[in-house]
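First comes one chain, alone, set out as structure tokens in the form predicted on its own.
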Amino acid sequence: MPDNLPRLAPSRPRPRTGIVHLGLGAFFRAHGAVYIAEAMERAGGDWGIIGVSLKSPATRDALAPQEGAYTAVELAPEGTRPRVIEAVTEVLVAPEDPEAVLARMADPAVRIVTLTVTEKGYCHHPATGAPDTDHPDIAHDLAHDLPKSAPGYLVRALQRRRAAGGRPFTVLTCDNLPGNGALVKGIALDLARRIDPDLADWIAAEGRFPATMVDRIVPATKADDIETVAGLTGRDDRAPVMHEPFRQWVIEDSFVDDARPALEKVGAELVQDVTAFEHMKLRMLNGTHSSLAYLGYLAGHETIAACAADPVFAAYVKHLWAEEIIPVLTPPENTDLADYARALFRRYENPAIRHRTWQIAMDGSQKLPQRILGTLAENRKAGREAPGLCLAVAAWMHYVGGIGLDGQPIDVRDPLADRLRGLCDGAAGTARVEALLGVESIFPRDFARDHAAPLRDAYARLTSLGAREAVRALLP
């Protein structure tokens, strides 16, 4: 990249703050922040975003010299389209100054706190939804006023607002969790009750935790993406985000004092019940993404587009939708699930989106319950077999052992990685299935009992045939 390119900078005055966002990663900057910027352009309002990084200063360090401005680049098969987003006004790094984060969240001007902290960021047991009180960050947050975890920041900031006689902010989670609004509310109330029961009662009565469904494929930004953006724009942007053309945001219309950006004017769907949209997306998109991630990775495919270009894996994902996922789904009103599946496959085929199987495979212990295990349980309840999803879980069971089917090491990123690797190292062959099914924070006891036999069979086929041939063997 030429050294003389000017650094990207805002072209207009900064909006006043109305939102704090916890977890300022690529997804929110390519999705929620774009909607919010467009809503302010269309209908006005003070909805500038203060971003908070809960772990690393990298995003702050990239955005600060640009005063929060960055380029969002649409990657379509026919070409790229960059645009500058100027909704982010400040970025804080929570471990450096937790007091500053709480002060911003307690400011009455902040009416919404949004979150994209990934499943593991809620520090809960995925199988039950209960907070993990043994998690070191949760244990810290229960004992100290300055928190470390996302739930801790929510509760301690709401505590300050109540003490000041103010109104609560709306908590708007944008993570892929079933019943995400109710789940986060339950975690917050549990923590608040342990700190101050009256605080919990106030949050329950006055707070709002709307459910959401978010959808846009956003691959991790790479160094060569920064070069590409420089060539497209003639500006040095150290924090661009790349995304597919498609986007969707379905939001339960439940906000404190009805205070929110005019998101419905820019394509977001404000509804009374998100459940059907959420199940459709979590199981049809995220469920097949995870299935392709583990099996595709073990078969040597680097990206989802590579999986979609392989006729065996293309047939596999279409089989999952038609035979194992759609039959146990209730579609949202005016939605044809077969049409939705066809649209998903077109998105998977997009060669401009390099969504890595290894990236999607991260944190599987937190993702499997809502993406795959619920569908398996509902198929069993209906008396249906689901061998394709069983094979996906078996692939995860091999993946977390840290050694691929080719004998090469796997860089497993998961909050339970050490525990899972230990269980795998201590169990040979299909005994690994039994060992991993004993992790109750992932697999409820009833699920483990009901699915042990088909998962053993799937694991045996996977390790004897290899990933691609095991997939081929289950297809008609």
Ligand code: CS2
Second form
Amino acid sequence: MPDNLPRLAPSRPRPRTGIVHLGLGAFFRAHGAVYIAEAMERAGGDWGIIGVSLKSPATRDALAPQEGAYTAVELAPEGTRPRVIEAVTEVLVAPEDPEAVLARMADPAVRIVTLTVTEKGYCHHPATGAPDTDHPDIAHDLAHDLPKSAPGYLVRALQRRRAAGGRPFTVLTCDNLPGNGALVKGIALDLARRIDPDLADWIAAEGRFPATMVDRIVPATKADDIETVAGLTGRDDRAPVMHEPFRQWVIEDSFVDDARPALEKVGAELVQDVTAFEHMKLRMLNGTHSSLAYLGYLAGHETIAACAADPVFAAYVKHLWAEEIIPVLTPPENTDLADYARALFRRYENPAIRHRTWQIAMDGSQKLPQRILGTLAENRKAGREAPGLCLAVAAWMHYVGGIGLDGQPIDVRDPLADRLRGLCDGAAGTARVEALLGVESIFPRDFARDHAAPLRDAYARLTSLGAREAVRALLP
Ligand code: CS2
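Form predicted together with D-mannonic acid (CS2) structure, per the form predicted on its own context:
And the full complex, kicking off with our chain again.
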């Protein structure tokens, strides 16, 4: 890094606050915050964002000296475009000062709380959608006024707003979960009812929890990205985000008192029903991302672009779309799924995006159901085989054992990592398939019964042929 570069700083006065965001990771800073910044530039409005990190102080430590400004760098095959985003006005670290976070969320100037807390941040049972009341953070939040979990913050802040005679905020979840609005609403109502049934009734009547589909590929920022940005901009920015050109945000247009930024003016789609968009994106993008992540990792591919450049994996992902995923999807209006698949493949090929298979492989226990298992179940219902997706699940089953097909250890990150590892340690070969299929929070009982045989078969092929050859053997 060249010495003495000036530290990045905002170029204009901070906007007034209208939004609190929970989970200030790279994704939101490269997606939602960019749309919101553009909407303020285009149409005005007090939609400055107070970002909250629920765990680590790292983002706050990097952003505070820059007063919330950071560079979002678009990485296209034809070149790189940096741009400074100035929508974030303040960053708080929840465990350091939960009272400050609740006070901001209770401020009537805040009209929307957005969330990117990842699948596991909702502390729910994926199979039923109900909050996991045995989760230590949820148990804590039910017993204390100052919360720890994202759902706890939502409910305690809404409780304060009601007590002050105010209006609720809109809860806008931006995580890759099916029916994400209804899911977070159900969790909030369940917790609120345990605290105060009148609070739950008020939230049910007055609150709004729009569903969303969010899309932009944003790999985790790497140490050398900071140097790249310094070289590009001549500024020292310790918190840049790197992203692809493509972006999409489909939002159910249901906000408390209709208060929201003019997102429709900057390309977001405000619609009545997000469901078809959500299924398309979760199954076609995230489903193949996860399939490439496990199989690609086991085959020695470091990134999605490396998978897309390997003819065997390129043919595999196209096979998944054409033969196993699109046939059981209902397209959103005016959308051609074959075109969508072609565009996805071009996004995967983008050599400027270094999106690690290891990163996408994280938290598979929270991701597989909505990304892959639903598609498998629907193929079965239609009497079709889906060997490509079975092989992806088999690869996950190998991956979570913590040892690659090459005998090297794997750093498995997953809230269920210890339990999954334990099941794998006690079971060799296809017995592992049976043991993992017994984890009911991932695999519903019917699914486990119907898919035991094809998964045993896929697992045996994976371990005898290796990942790449097992993929090749599937292809015509
Ligand atoms: C990825 C997503 O990490 C993952 O699991 O599949 O983050 C993906 O890049 C985004 O959903 C794209 O919109």
